[in-house]
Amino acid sequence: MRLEKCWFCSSTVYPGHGIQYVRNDAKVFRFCRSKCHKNFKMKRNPRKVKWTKAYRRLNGKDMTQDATFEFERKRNRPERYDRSVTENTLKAIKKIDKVRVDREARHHSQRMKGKKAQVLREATKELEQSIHMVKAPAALQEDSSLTLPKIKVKVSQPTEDNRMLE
């Protein structure tokens, strides 16, 4: 069973689906849906639609220089069956399966780092903005630690020689 790969979005496209287009230089394209095929007449760059693995890859979304791809790529060619071999790469595919998911794991982690911070400044923001509709405003007077402190900041007074610049 051989397994193509969309040329618009990188997808697998398995035996029976898809879309496959010769052009007049008998160079073929296969599309994995309808849409990956309109894009194309289209003559859209797959590069600058945002949900293409190409756009995912350049804009470091995706993982893009690991070498478990390239024994994706070196296995699909036909070989000449032998048993030994066989037994070896399909030991192989297993190991590196696992490699290639801890890695995943590990740039999705990277990725998301600063997104905990970053969501917890928003979170307290807004909390700040609309403490009215957590609590009564009558609570908030009785009681002023369910507010959040307040941040004193020094600024400094415009001096005469300012005044007059201005």
Second form
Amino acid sequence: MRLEKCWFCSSTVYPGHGIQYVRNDAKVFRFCRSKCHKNFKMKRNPRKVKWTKAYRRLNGKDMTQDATFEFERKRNRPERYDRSVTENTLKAIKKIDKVRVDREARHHSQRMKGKKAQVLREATKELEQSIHMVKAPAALQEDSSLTLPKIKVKVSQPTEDNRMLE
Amino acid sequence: MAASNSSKLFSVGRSILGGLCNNSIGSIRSSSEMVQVDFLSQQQRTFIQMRTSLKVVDNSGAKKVMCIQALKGRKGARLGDKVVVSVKEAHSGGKVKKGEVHYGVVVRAAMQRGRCDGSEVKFDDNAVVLINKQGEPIGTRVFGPVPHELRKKKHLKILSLAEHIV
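Next up, the form predicted in complex with its partner chain. The previous block was the form predicted alone.
The next block holds the full complex; its first chain is the one shown before.
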């Protein structure tokens, strides 16, 4: 039993799933599901299709080089069955997966970093422009805490009546 | 009524519809289906039946061959089945002449065949290797990939001659 990779999206193909297409030059294309198969038949290039691993690796969205990938390299030599080796391998698989997932999360957060200033600017702009969706403009003039500091308001009347109306 | 039946069956399995393709109504329906989604080249791959033209992938001398009878299989032959063929096109000076009737083994079929692990395989074209009544290949070489379904059908000589087993 061997876990293969889908040619199009690079996800694992488990036994019992998918279709293998053998071309006459003896190149085998494995697909995990008909979505990938149909995209292949449409002659789409996986490197240009946004949701595939090929695109994500190419465009720096996902990790490309890491020591954890070495463990998943395809080895063509069958190993002699050794119970202790099997046990250790199973334990190692769990640990390696955890490490890889952590590293991927770190890569992702690293990629998403550096947007604090932009987010702040966008938020202030939205507050200025769209506050009328949340609070009526009349209320804003009376209560200065709802707006940004630069709007100066002179409070001359009591505000409770207007609040009740709302 | 037959048409509506086949439309229901189309969603269930292409191969079943292909089997019913023996009558003209079925084949017209399938060709109209083809035209509707022609851009995506969603072709219905069906069985190898009478009048199916096949490619010959050994050096017996024949080039193109037409199936006259699919031995075993009510709807037609699939990957790994034996067929009776009539030679339509042959190399000059080969072992086999045009117009002769021989047996053949389907080594590549465009229709997907389920494997025992649950996955499916399909090839690019329909190809046969000519054999004699005893099951021994007439030619001495086989070109292109062959599936290991032949092992179960006891066509071991063909497997040994093959250059690539899938």
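Numbering follows the first chain given and starts at 1. C-alpha atoms forming the largest set that superposes within 1.5 Å between two forms make up the rigid core. None of the values given here were measured: they were computed from a predicted structure.
Remark: with the core as the superposition reference, the CA shift of Lys115 between these two forms reaches 2 Å or more.
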